[in-house]
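Below sits a lone chain in structure tokens, taken as the form predicted alone.
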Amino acid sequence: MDNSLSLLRRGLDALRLTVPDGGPERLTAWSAELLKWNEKVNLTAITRPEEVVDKHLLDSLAVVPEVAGARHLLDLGAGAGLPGVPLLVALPDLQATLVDAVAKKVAFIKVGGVKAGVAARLKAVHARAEGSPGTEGLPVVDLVIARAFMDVGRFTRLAVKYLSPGGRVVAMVGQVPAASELDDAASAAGLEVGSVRRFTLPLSGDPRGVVVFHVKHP
């Protein structure tokens, strides 16, 4: 745990992000407990702890910029809590719903979230989100978040459903879709585009991108 600790503080320099007290040390519990879950429940192919820093952790927490202001985070497609629960570290005023179809992702969502401390602000969620909150047992937020869930024109029509008035929709991806791709997508959803920012993870220097949508103004 001692050299992911200093991986991840060596990244989160590297991204000129600062967490709370504690946090480093709450994340590198988590990853450790996703390493220790992940030796008998497949719940990630990343299995090197030095790329669950890179590739899971920092990933998560390069969106701060994003996030930050958000009242409460739907993420879909979860998985095993990402990027939420690295989000709920850094960001000691959100609330998160996580949802996954996948019941052990789920089952460790929970477990993920005691051991990042944040299990207070946390609800985690075994459903198949399909654009009805109200059936799903989902909420209406104001920031829709997901991490390469599926392509960005499908997630914004999903989205969008779970988003309240004056809301986002934050797209993480891994190499960002031309303009015009991203013009459809907003458009199909009845969105607009925000923001969109290119950026390379610390450790690994992988290219990964992250785009806004906001609720088209009539």
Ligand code: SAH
Contents of the next structure:
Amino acid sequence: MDNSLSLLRRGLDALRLTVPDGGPERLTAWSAELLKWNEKVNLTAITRPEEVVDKHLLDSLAVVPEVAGARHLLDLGAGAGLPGVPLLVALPDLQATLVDAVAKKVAFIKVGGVKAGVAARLKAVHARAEGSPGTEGLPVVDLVIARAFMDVGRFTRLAVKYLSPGGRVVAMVGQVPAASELDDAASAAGLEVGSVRRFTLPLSGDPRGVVVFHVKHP
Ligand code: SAH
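Since we've got the form predicted alone here, give me the form predicted in complex with this ligand too.
The next block holds the full complex; its first chain is the one shown before.
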């Protein structure tokens, strides 16, 4: 057995984040299921339970400040369900649609959503997102997010196709691109850079970043 639950609690304290009662237990149940599936189906390159806590759960939860207040989140290229599933656990009023082009990943998103106790607020879609929400079965939402999906410029141009007026696009990155690249990514999509925040993962200290883009006001 591992000490995922105590590590997760320690990480949440470091992030100064509270999640609803039972949330940490549901997240570690999700992690255990992920690693179980991962023995047969390739869902993640991360296989140590402590690393799943740090690099998957806590990294996803670290962007709660950027996501809070959104009603419906669309997670593009969600893979095993990241960051969408941990965010649903942390934010009980959030609805989310998670999409991935690989069927076995979508199958896990659904099973993981049940383990995490968020299935009622989660829709998992097997599709390749190419910017046509209607034909892809994808919604238009107030927040589009992705982690480890594509470079920021391609992501913003794709994400705006799914964005309702006044919405925002959140890019989770390992390394924050130069300001000029962010400005280009914003303007190519009719967006402007709202905020840039650098942080470190609570357990490993690895650097991460989160960039928020807003619809540009005329
Ligand atoms: N967001 C997850 C997975 C990142 S890997 C995480 O952070 O762990 C990128 C994922 O995007 C892969 O699972 C891949 O299948 C998916 N993907 C790539 N292009 C896509 C597209 N156009 N539409 C949907 N999924 C896509």
